[in-house]
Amino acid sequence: MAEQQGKPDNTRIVRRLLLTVVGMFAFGFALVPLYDVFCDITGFNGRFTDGQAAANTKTVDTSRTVNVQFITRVNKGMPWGFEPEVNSVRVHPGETKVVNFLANNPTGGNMIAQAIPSVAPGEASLYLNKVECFCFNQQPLAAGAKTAMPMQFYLDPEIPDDIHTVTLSYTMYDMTENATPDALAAIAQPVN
């Protein structure tokens, strides 16, 4: 009996280890939304709030010019063609610009897509204001159809002087299986 008092209680150790594993697993899941919030707040990793900016009422700073580059890609398995109408534009901070992005659905079926933006350098995302963007909503496109999708933006005149180039990248994802009711309704309407 004296020997049993000296042995550790394995049940207690196993419970603690299981609780630790479950806690680590839960923490791993919590990291993704916490990281997203961190990136949205700070603009870190080129992420920014995707909300629509108010119309530009800022004064244009004609003494400076910033080169804004556009990069597009489609996610693996996404059959669409997707490209900017122009690869870059020169913008004075405070000046509103419109750039069209061209998409085509070469498949035989209707599809719905969503573009996810990213900005580099990350600090520039705090100064990029999109007034109108196809990335705000899912984009329905009928089989074989082509479309031009506008993006209207301006750079805040407070953008730091050391930022001379801003790269805006969009990745297009197939959302057909997870489409919103509005996107599904739009694709179902006949085109006149």
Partner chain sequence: MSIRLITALTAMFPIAAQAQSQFNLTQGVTEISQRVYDLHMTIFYICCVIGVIVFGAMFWSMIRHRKSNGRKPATFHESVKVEILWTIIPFLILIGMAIPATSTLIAMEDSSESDVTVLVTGSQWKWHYKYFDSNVEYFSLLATQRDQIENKLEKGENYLLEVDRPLVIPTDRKVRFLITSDDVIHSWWVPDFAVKKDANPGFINEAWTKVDQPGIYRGQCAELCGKDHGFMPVVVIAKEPAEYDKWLAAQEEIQRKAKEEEQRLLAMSMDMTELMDLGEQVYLGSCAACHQANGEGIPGVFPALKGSPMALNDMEGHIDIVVNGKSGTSMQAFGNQLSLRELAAVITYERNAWGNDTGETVQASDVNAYMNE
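No experiment lies behind these values; they were computed from the predicted model shown. Residue numbers count along the first chain shown, from 1. So that the term is clear: the rigid core is the largest set of C-alpha atoms that superpose within 1.5 Å between two forms. What changes on going to the form predicted in complex with its partner chain:
- With the core held fixed, residue 143 shows a CA shift below 2 Å between the two forms.
- Once you line up the core between the two forms, the Cα of residue 179 ends up 2 Å or more from where it was.
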Second form
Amino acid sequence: MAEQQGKPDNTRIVRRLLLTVVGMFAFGFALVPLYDVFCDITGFNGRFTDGQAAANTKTVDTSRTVNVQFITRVNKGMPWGFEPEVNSVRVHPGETKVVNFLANNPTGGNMIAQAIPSVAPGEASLYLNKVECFCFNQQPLAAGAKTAMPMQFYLDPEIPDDIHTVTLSYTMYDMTENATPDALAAIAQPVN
Amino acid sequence: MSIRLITALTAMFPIAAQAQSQFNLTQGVTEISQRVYDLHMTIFYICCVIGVIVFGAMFWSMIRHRKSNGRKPATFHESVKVEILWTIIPFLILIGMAIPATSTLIAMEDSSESDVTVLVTGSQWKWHYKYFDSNVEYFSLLATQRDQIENKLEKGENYLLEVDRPLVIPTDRKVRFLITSDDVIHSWWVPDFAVKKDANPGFINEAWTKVDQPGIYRGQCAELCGKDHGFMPVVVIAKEPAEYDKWLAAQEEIQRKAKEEEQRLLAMSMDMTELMDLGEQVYLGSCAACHQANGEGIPGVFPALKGSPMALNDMEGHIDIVVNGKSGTSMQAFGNQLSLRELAAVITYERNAWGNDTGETVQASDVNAYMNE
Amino acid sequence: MSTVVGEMDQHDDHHHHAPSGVTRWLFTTNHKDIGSMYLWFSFIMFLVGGSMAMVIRAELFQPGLQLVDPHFFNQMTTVHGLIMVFGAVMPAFTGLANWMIPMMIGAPDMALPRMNNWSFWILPFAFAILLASLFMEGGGPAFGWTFYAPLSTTYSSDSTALFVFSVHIMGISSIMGAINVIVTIMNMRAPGMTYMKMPLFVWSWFITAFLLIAVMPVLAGAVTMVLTDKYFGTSFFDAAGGGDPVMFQHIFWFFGHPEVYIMILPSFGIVSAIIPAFARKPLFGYASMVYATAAIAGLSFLVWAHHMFTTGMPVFAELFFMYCTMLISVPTGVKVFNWVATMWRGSITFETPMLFSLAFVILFTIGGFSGLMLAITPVDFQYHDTYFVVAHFHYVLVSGAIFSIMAAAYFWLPKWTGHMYDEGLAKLHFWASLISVNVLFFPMHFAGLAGMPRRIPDYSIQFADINQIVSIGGFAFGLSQLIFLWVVIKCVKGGEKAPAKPWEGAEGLEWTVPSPAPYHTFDTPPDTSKTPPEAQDHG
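Having seen the form predicted on its own, please provide the structure of the form predicted in complex with its partner chain.
First the chain shown before, then all remaining chains and molecules of the complex.
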């Protein structure tokens, strides 16, 4: 009925609309990387791509200090001990500091873990630069072993004046299940 | 639109101005919560005025311009002038609203240095508080008796708004809350502070308050977090700074003693009856919300313990799951929530209750050995 | 002023009657049949979702746990929301679109009649799956209709797969319906029916359809991610794998806020048809109504994060979303002012469609006021996730969207059935609904302000009185809808014969065909160039 009567370009409109539908479905997924980029730029949710930063080349701003606090958490189902050596450090913006994080694996099996960072206030994540961090990679730890993991960082001297405290939190997640048995077996007991 | 003007305006409306009305937003006990309240009332009154004008015109025309009054319809149907007018006027009103809203919002984000930092962690369905710069940490659970919820006992004054161990903070000090979660999203809310912040698993959020008056302030989890979402209240006690310091020192002492006591008790074995009695208590407090008092769980959601292979045969697995929890499920790590004795008792209870009669006991020393193996 | 095109309508010449029996309904490609099925389906879903609301209100009648356990309570709130949004309001609008759009623009049918049949017939399956999930081990979805991760992923029961599947089907159905509406409006308008002469109901649906095309696929993406996170080891929303649960909320509300307007824009169209009819005066500011609708639709893509102020956002983002949200009240205000101006110096009568439309304007505006209050970020921290929000969106969706659907049903029932409905019973339905809906939702504002969170099965004793009143209002509102069922059945079965144009002031092509509308209308397109629907040039 209607098909014969309708103007002939029905299919063209339908095709365009269907393309829009497919495009919007893809857009839904494209929001995932877009969101990451957005978070990197704005410090949304205290999230940032945990990339390695170059060493500081700007002058250290000794006129003020910022309190950097460390929080460690272990995801449930994970028996590791995981603590910062110090709770907090006071740094001048631009000054590079190293803080050790202590981890131990009390179980009878080799394990692999990944630490996921988060920063509060979110805005501060834009100015927190890590030159070296255990969180860049997964951390293997042999049965019963202990380790000290270093994190070297500095705050960008351009960090806004109204940020006095920066809290860096790490949550340790168990990644052992995703690892191959060979990789697990290859984890060596630390020498110390 | 000064605050003073608003307060004066507020005073003219006796019902709304009545302090801490049962039907209105709380004015709270912080400068911010007062500002939020004033903002709320301002916007409310503006809406009322607009409402009176719009609905007034509408009712006027409903009463006067009816056919039964013999009205002949007019024929006008457009006027660019009028359209522009009622686009611009609301826009100006909005700007008037946006100015105080913006300044309040910016005041809320004040990031000056805080005096006390508390790490608030939500989990299904309890809060955990940890004082930064101190060893004091504890869980805060609903204290309302099950029998009150099930209507077997009369409900108390603070029904569902009472916890076993409230958070304690000092007055007149800036307290910073770092908020996160162990499992699903929760939301930590104390209306009197005008603080509501989501607890997102894996991420930390920040909020702060500065309380003016000592007192007990009650709130609730505000984000749907599963079955017992309605049963995880927040209770905060604000104490004078001196009293707060005393309290914190006492807590440190208590926690240190408890650890010593725990080590001392390691050597002592408890007999089956003792273990079962304590175990039942702990079970009802910490486990029954999911696994149910009869141990049968909720099929498809929370596994049954009654007749479960783990409770019957696998003691090491049983200790492991209670102590460390299980990732990807609601099963929490109770290793840091319960004492060694309580852990031993509850595991023993689960292995012997509801016809699980394994006859095996688990002692605090067994749990301790497992945790430090 | 009325149009007289109907006289030359040739529908009777080759009028063949509708086939009878089950196959008529199964295989029908007739827009009127499909429209009727949509409307009946949505009414059944309205009753199913409504009975879940009754369970919720019965449990909340008193403090303490009486009838259901908290897990089942959460399933009720979740499925109530899903059914009302996707099963009651949206199909009702699609049903109205099917019935009215071809008749309003002088088209013989929808442009894609076979797809039309499909888009309806997959719906019952979607909801059968959703309802069946309630009987699974572990129960149905219990994470709220917003299904925030990780409650809906790691921590949900296995019925989540069914939930995802059923949402996919609902989405496909809506998208097909929207495509059909767009193609019909673009290609099937009668000669002389230019865009700026289309009735506002058609305009508002045209814009709604584009919103549907834009956001339903995003919802499909969100549920797909939930599915793969739960069953296939991805971690879009899991911090352990580099994901973020807050991202779920961004994706969901990117769909969710336009979705809210999908459920209200057609209402604007309905009310814009009814108020002029009973004020006997042309709609004030037709063009500005069109622009306002388009503006609301456009702004709806810029405000999603106002649902998430408490998730922790930088101040600039909070300010941006607050300003954009406040801005929406400008075009919405224009609409309300236009309706009032339409009534101004009219010659008003108060038949049931008009009563529901007037109630719509007032109660929707109240919902708009609370929406404006919710937009103010600092205060939203206090309102968020409390009964204040519940009150707000029920004012907008029940006394807004649902009331407009009731108004539409009464307005066009004579056209659909050929009989006048029982005005006395209908007025009883209106007054019972109006009073009970306010008893039901108005006190919720107070509960929310006093601090009662939403989605809780039990509450502290200070909220006991308010909840008791609310529950009584709820039961009364539920019962009142049975009067509506009675009126409709009575009207379908018989009643006073309806003329082609039962409402003195009504305008539009649908009133030029006899009542009931013949099975096929406008096989020969009417010439509308001489008599545009509002009988006025809109410039």
